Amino acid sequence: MNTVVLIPGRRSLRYAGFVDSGETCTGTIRGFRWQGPRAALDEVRTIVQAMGLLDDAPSVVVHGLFGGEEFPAPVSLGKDALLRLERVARQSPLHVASLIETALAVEQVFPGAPARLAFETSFFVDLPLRERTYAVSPDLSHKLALRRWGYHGLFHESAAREAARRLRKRGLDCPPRILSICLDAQPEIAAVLGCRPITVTSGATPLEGLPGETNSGEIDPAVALALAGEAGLGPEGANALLVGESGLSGLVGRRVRLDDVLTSTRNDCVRAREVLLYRMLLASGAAAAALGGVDAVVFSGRYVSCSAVVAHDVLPHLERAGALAPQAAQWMIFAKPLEGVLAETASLQ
């Protein structure tokens, strides 16, 4: 089975194309916002013909990164699946319209190839009510959208799944309690009983949550309010900052990337270090004590290959507090990157 994996970024595309699980090329098309997706696709188009991919009906997998309630799991591609698109736009209208313009692409680009949309939100769609919930008015809370979501499900969900499937092999016959620590440039935590999360670290947006490479993580409001009015920025400003400027790259002053922060020997990455992994400490005794304990650990993303410093430094007080159940002491590593999660989807239809 061929497959091509697009990935729409706010910058680039990147692209993917398989043959079986097998992948046969990779790359990124720089520019994508100025070109535009259709003449992106035309590119991507190019090369994966150029691979032989095309020759034998290749199934096409676009990754979203949001979409809302209206999307539990991958879709096929088509009228209905646009008109829930446009549903959801006002939720994420600058995520939402690029995507709706690169699946319309795609259509013209790869006409009669069976195409799916697949969301990093999907997972996290039956998140319990408790932990999906913010402390304000329901009114308010139904007529702004405002729930909790969890922005790297697909990692999640694979990596729960290989998580299980070992356990099982092992003779756990129950749904195993599963602590899922994404390592991206927004890292992630989540609490997953069996196949279903209970608890993840962000929120109504990515900027919720864990310090990541420039989004400050969980701050308290009022900080916010402050940057917006005390000190001039304004609404946009603020977003700015927090989103752009903050985060690890804002702890070192230069912009910096996770692994730099977990490797590093420079004082300036160290002090980031101490309060990234404090952080990611805290977030997962949240899912320890959520799940009643822990049967497996895993480790995926893009920065998967550091999984070793946060294990190491983290686990052993999960362990000392009595959370880790015996075999959860030896953590597993997920190191499938997102292009080969999402052709996994098209191998699901």
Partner chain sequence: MRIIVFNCGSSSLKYRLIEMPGENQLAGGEAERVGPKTAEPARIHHQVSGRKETIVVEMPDHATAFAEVMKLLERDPELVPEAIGHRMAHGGPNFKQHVILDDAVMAELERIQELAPIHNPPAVRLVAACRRLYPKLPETVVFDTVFHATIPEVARSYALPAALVAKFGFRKYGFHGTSHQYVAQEAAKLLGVPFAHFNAVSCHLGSGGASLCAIVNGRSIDNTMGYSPLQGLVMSTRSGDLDPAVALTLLVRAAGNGAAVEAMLNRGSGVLGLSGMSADIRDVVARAADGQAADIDQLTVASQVYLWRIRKYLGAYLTLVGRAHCVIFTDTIGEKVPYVRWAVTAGLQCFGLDIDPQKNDVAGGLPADLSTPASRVRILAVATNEEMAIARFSHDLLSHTQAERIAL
Second form
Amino acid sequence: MNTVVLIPGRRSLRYAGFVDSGETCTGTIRGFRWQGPRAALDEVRTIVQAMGLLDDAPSVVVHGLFGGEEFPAPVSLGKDALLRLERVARQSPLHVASLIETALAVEQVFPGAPARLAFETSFFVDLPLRERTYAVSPDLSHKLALRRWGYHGLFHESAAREAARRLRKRGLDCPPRILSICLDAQPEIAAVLGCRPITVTSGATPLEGLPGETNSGEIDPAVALALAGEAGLGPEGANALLVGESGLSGLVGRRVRLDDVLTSTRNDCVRAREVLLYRMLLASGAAAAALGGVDAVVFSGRYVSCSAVVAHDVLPHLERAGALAPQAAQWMIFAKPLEGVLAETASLQ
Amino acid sequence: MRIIVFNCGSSSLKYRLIEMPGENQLAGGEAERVGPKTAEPARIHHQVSGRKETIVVEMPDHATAFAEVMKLLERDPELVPEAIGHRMAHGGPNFKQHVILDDAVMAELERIQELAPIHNPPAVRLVAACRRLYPKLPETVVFDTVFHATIPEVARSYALPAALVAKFGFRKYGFHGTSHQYVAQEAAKLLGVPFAHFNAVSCHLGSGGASLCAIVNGRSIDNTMGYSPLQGLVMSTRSGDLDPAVALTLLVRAAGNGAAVEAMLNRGSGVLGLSGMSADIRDVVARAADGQAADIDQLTVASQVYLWRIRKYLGAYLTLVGRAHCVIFTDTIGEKVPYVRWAVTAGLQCFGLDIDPQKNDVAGGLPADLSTPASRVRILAVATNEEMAIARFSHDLLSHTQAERIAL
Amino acid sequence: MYDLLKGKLEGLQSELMSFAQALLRTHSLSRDESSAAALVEKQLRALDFDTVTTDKLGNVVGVLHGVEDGPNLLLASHMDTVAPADESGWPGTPWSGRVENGKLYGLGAADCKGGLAAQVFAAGLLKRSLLPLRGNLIVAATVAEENGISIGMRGLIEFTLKEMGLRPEYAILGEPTDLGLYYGHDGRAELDIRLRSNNPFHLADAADLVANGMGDTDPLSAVQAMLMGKPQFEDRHGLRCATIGVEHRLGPEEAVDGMVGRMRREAERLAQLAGAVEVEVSVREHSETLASGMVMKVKRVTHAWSTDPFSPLLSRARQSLAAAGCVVRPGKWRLSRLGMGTSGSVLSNEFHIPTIGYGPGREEEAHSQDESVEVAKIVECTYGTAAMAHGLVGIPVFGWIPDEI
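Beyond the form predicted on its own, can we have the form predicted in complex with the partner chain?
Following is the full complex, with the preceding chain placed first.
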């Protein structure tokens, strides 16, 4: 089936077209602001039409970062989905708002096309209570809908499924214990048992967890409060700093990408790389303890090409501690880009 | 040398008189209700070789409490202290060793008080009072953070902009260092490993605070607590790790009242917040085990969240340490609650941990080895003794007058 | 989030300016605000407010509903203007709403239709950005501020919002502050000094003495009053009476009663020089008939008010403005041109609602000839107000990485 994949950001729209013939196109429309995603979608339509993608009724898949507990699986786009999106808007206002706008525009630009929403958080809806619960009162957790999420569920799920398939081929007959490492702008490590996530590094928001390209990752909560208070930034200012000026870029002192940091030979990247790899080492150890050992390590994400750097640093430690099953030292790569993963979602419907 | 060790709480003063290097405890006790008058009178529970007495005496401040304790000891010439050892929670960025008190040390202690606004100030006032009242008595200061001074830069750095870190000093300090070091040394002795080659993960699970420490070659290389004691494990009333965005959200919801949010995260969260019934994990576990409890779901989650966090950090630190000689459990929960030790180590054979449920359950006299003979990594329960550790450090410092001291 | 607000504001900008212009083209002298009210109501509906209503007094209220039980924020501006002092001083008419050199001209441009437009669109901006709120965001365009000593505001809080089940925790006024964060001003009272005597000559002398004495601006004098017009005389039941109107400044801690007492003693001292004259001093009162037909009795007092500069309202407002990249400039109104002051005294003193002002106009422009407000400041005010409103009652969006992750 012909498929159009849409990944809305706030100021950009990534798209991909997959035609039955095997032809594909991918790209990003940038620079729209208040006009909303409608104009960008019109552009996408023109591009995929030129490929002949619209000759056969295509299906459309829209990427959602956050769907909360309302969306434990991909859904068809429609009135019901929009209502449910509005219900989860308060948990992630910025992303859900742009998703609603995109969803409405999709109905106008691709009328009649079967459209689906696929969420990064769906994979983590049933994260065990012991992992997703913060150590605050249940009343507060309930009031703020406070719980841990993962934000690269599509990668983790597909990569873990692929890893499990290969392990079965090699004769493993119990649910495999998979360490899934997603190398993206905001990297994330999950422990997956069979096809269920057991731990994940991110938190109530993508700020927590491993340091990313601009986000600090985990810090002492007292530091966040001190930034807002003693440092005089206020909560909004502290947030802007932690979300936009910290992480790898903060450590290096200029805007960097994850792959720059992992592979650069420049001196100013060394410390950021060490900090990132150190945190990945700890997260991997924690995941290994959660799983009771690791049968396979699988890498995915936009910067999956940098897997070797991480593997060479982290895996020997796991091995020395004894947590790595012998065959797991042969780490796997799940190289499919996000667009491809999403397109698969369409074929599953 | 008779060393009196002081551990100063906000309204209490614990003391032990220890003969060094023999490590004989000669006397000890605790002054209670130090400070402004309360409903009950202030008093000192004093103990000398098994004989207990309680003295009721007004103690408006720690200086008076100190003077009263000295009076009690001076009744017997054999109990007159020859040196004073102080426990200090926070040593700031510059104290990388325990120190003998002098003017420069005093000035630095006063300068860094605000880093630990609850714990340091009363202790600093006590140090000053001791100096004033007994200027001839040598004093030492032993810091909870010093053992963690060896945590490498990569582990103590937060991923924050350098300029900000330089200005405000945000970094991991780590706490409970004196206890971690003491139990690690005891464990190394027990296993016959030279401390300089000793690797372990130490679990200080207190009835208040709790932290894990990764130790390689007898040095701390990481601790779960951070810039403040709030980070890391789920504790009796502290939340431990929390998405910083949540902390900021709470701040907005408290209309910017940072003190209220800090109080909630430090004193109203953790086991107490989760369970809604008790800050003591023992109560929660016991009640959750009684299947009839109405709040059983909430209690089960509370104990699972508490245990799960320990287990994850245990895996993280075992991976970091590589070939650990042992995992050490200490302090109230670590020493006395077999269920916790079992729940966080069971099923971790992959890390070389094989706990013996029977040994674990009956472990009475500490130290005890709780692992099966097949366990590659030993699992030990070791009683912590911070006062003894402080006496050791103090004795070392005072008997090596030319001991190396990092200049401030 | 601030990027999002800026982007959406770009889309709303032309609508915002047409609304501001339309407001200026609509006559709305105090107690004759109904056309302006209709205009505001229409705009609130167009922006898809959850509740829109015009109350008995003629105040227009729009509400964006929060998803939790508070706190509630009131954004309030009055829509009435004073009568133009001299229409010939205006190029064209005072209701032209012309735009020239980046400024929007018209009666009430600075005081405070520019602020009203900004507040209406600040809420509209949050709505358009799909940013959910904890508490309710209430936008009110009030009547009878200029002539009525904030009758509209008093009725709004006491009746209208109460009936709607809304009690604001904070309020922001759109009065002219030149985008400063103003947290109060001094107060004023209008007093009537009434003299009575059975001797018309004594009375005439006494009235002269008192009027001249009040006109005396000796800074050391016990009373600091300004004469309002000439003494008015009448004869009643064989007595000659004079009424002298004065205006008096009220400091932040000053009670009206004390001031009335001091004024009476001073007037007695002056009047006695002329002979036996009875002296009475009271706060001026009159009845106002509102555009809606409602009649209200009004005391001519504006109390001084001040919101603690370190209160949660001000600190959160400062923090949000700073994070949004706006200038943060705390200050107070000087009331050189504002006449009787702002309804902040009603909100702050009578209803104990912490209040600040944040508006695009400059205080000096208020009640001036050819009054104007900078277009860019209306836009900036819309953005800044939205940022503050979100900081005060919005659901925080912390932790979410700027773009796709």
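The term rigid core refers to the most C-alpha atoms you can superpose between the two forms while keeping them within 1.5 Å. It should be emphasised that the depicted structure is a prediction, and the values quoted were computed from it without experimental measurement. Positions refer to the first chain, counted from 1.
Trainee: After the core is matched up, is the C-alpha of residue 21 off by 2 Å or more between the two forms?
Mentor: Residue 21 C-alpha, core-superposed: shift of 2 Å or more.
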